[in-house]
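Shown here is one chain on its own, the form predicted alone, set out as structure tokens.
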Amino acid sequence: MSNDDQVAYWNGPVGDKWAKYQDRIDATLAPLGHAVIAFAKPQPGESVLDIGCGTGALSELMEAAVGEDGMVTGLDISDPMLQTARQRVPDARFILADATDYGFGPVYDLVTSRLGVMFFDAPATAFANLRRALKPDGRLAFICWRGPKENDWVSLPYAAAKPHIPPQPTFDPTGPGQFSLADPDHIRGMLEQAGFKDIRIEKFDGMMVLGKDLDEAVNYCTRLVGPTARAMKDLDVGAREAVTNAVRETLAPLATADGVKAGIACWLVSAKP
């Protein structure tokens, strides 16, 4: 999708859905936010810019880390999600804008993101603009997905659903989307093109709780987030039932006393301007 497509997408039903179910989605993604905090090490008094902040989960964590003397600014293209973020983190500042061409000044100690930087139509241009937001001694630190095959929470439900859904659009491994930064060489080259240096890329592996029970986990994978949920929206009743049953059967072995857990695989990335 182009940036215009992304704006329309995140300001339509998808943005509304994420805002409505933010508690549910953010609980599932919680390990990623905590991973960013540990990796970026925000300090008391720092000024932080959270790109693709969505409903404000990472902004909330960053605000707690920088304290009263610090400042957190969240930026996103989704108005419904930002409305939720403003209620959730009232002391932070939130901007409805596109990070690719917003007029940043060099005022931030840290530019960060939890899964918010994979959707740029022109990523090198966008990251060059983000570099302008950093102080000379500032830093960039974000988390993004590795490939879908490494992420059980995506690959397992989708493999179960595939026999029951029509052919899906061809996946562009570097086009705007969830897995556009799956290739570390692509990340490094893009950041170098954007003018960053001292680039560090580390693996982060963990577990995601898809739901407290099997019903909740199946709902998450088929109704809320990911390629299976996107494919489900155009299916008839019979096909939807077939997908739901197949996903349930696939996820059943992942159920534990602490919920249905699936593996997640990400990159933690840092760089300096």
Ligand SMILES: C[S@@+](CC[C@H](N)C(=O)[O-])C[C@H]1O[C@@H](n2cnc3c(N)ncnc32)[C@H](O)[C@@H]1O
Given for the second form:
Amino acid sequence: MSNDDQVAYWNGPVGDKWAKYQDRIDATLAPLGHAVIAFAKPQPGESVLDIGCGTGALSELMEAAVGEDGMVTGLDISDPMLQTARQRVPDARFILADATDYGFGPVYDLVTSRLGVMFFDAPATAFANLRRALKPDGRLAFICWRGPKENDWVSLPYAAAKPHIPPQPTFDPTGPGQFSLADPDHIRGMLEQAGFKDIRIEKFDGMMVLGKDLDEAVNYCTRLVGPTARAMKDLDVGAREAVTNAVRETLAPLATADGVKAGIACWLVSAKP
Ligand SMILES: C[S@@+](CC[C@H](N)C(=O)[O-])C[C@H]1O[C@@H](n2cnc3c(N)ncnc32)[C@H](O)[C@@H]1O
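Target state, the form predicted together with the named molecule; input state, the form predicted alone:
Zooming out: every chain and molecule, the one shown earlier first.
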């Protein structure tokens, strides 16, 4: 997908869905936001830029960390998601713009993101632009997904769905999309090309609560987020039902008293301008 395609995608039904189900999606993605905070260590008084901020979950955490003397700016291409973010974090500033070519000045201590930097069609050019947003002593710190096979929350439902869905587009490991930063060598080379130094890439492994019960978890994987949900939109009623049943059967053993939990595998990445 080109950047223009991404603008259409995140301003269409997908952006509306993220805005409508913000509470549900954020409950599931919460561990990733907390991981970024622990990794990026935002300080009181700092100026923070949240790239691909979406509905503002990380912006909200950053806002609490930088306090009244600090400032958080969220930037995103999705109008419906930003509308939710503005209501949710009234003290932050939100900009509707494309991170790849927005005219940043070097005013931020921290450029950060929770899953918002994997969708650029020319990542090195885009990250070079983000580098221009940093003060000389600032830092980049973000979280992104490792590969789908390492992420049980993706691979388990998708394997269950696969017999019931038509062949999907071939997965391009470096093309724009959810898993474009899965390869750490690609991240390092791309950030070096963008002019970053002191690049650090750490694993973050954990568990994600897909839903408080099986119904919610199946709904998350087949209707809300991820490759199975994306494949579902083209199916007829019978195939949708078959996928839903297969995913339910696969997720059932993951149910605990605290919800249906699946493994997640991410990279935490930091660099200096
Ligand atoms: C997976 S969502 C993550 C949203 C949010 N960070 C969160 O964790 O809830 C990816 C976000 O990146 C945004 N995005 C994609 N391409 C972008 C670009 N070129 N510039 C700014 N935002 C972009 C999308 O609109 C979307 O909000």
